[in-house]
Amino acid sequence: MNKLLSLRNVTKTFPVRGTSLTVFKDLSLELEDGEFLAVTGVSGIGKSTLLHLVGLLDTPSSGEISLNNIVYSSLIPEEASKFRNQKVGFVFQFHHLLPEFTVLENVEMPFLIGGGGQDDARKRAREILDIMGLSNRLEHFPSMLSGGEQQRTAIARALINEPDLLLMDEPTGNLDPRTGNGVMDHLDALRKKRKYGCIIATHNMKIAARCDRIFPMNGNGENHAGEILR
């Protein structure tokens, strides 16, 4: 396999009256084309604050993120989005949904902001709705669906594009562990067909065991964040 994503020495600090306080340094990672790993550890340890990192939503205090050789800070902020919009797929935890809009309308957005046309985005929605086992939710609204489904939505949404990468922050822990369970089938039936390489914020052990590895996080911010597992 080839390396898809690499983090080295990435530090993150976020000042606090008047000092600082530093979530992680020295972090280190790297993921692997088509891989899942499950980063773990209590709430409140930086999970979060690593997807952001990686997905473009923060920038670190120091170090190096790279997704296909391409170097982060070598990015103006307009190429940044746009290489957000196209190789990377976030999945909150609260799934985030747009209410107005129906199941096919919220997963066929991030393919029309990035500039796709209307009757591919269409096409491709209804095509990853089908694999996520949504294909009689299509014209529901959020506020018709379950849990379950609201989140395997929120996972359709984040593959339009086709990305590289896949970040999901607790995607199953608003849910009951049988639904959760299932959101994780639907992963992985997803993952048969498409490659793509995957990071999952989580908690739950049971839900990291489906991964490649573990990458713990020890909550030691003068530490890196662990060693991986598996």
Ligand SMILES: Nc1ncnc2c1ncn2[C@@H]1O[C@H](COP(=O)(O)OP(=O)(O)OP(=O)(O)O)[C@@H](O)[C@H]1O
The other form holds:
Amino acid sequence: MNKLLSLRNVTKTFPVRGTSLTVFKDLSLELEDGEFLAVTGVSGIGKSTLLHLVGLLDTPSSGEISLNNIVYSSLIPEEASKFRNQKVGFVFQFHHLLPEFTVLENVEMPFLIGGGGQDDARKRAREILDIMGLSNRLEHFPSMLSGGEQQRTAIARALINEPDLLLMDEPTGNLDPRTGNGVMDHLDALRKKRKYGCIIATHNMKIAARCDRIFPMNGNGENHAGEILR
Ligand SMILES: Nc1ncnc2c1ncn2[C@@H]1O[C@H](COP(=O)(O)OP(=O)(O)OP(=O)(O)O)[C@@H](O)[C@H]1O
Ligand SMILES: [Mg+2]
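Complement to the form predicted on its own: the form predicted together with this ligand:
Starting with the chain above, the whole complex follows.
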């Protein structure tokens, strides 16, 4: 197995009104190629913060993150945007679909932004939406979809560029257990076709148990949640 992701001694401190808040300190973590990892821990412990760092949406205060041996801090901003578009798929807790575009168009978007052609985009989007069980919802707008369908659309969008790493922040948070499990079934089905790593931040222990490994965050920073645990 090859190493997909590596975090070495990563610390994240936010400035807060003249003072600062360290959410986690010296956090180290590795992910193998194709590995599914669940990140768990109480509200406010830093799960989303961690995903934002790994997804190149924010930068660590210190420490090093690398994906496929590319060190994030070595990338200039344009390279970082391209890297994020090509290598990482991000599913937010609230789906962030564009309301004025259809399901098909929402899913095509990252591929077109990455410089892909319209025909290829359509073909890929149809394929991935088929795997997600949405081939009969292609022309729907997000507001016409159920919560689970919106979430699956967001996952399809995160996967269209065939990222090496899929990051999901509470992907099943708003779903009933059966639909949440269905989303996981879709991800597992896709995994059999194509190898990709995945980090899922979740409070749902049933979802966490379906991953290869669980990384419990326990708050070694100075945040409130850490204090509760100590
Ligand atoms: N931009 C910011 N500035 C200051 N503090 C922040 C910022 N972003 C997050 N925090 C703080 O960092 C801590 C971790 O937040 P984070 O969103 O990562 O938690 P979480 O584990 O995802 O929680 P939840 O389960 O509720 O989603 C929180 O205490 C939050 O207040
Ligand atoms: Mg969160």
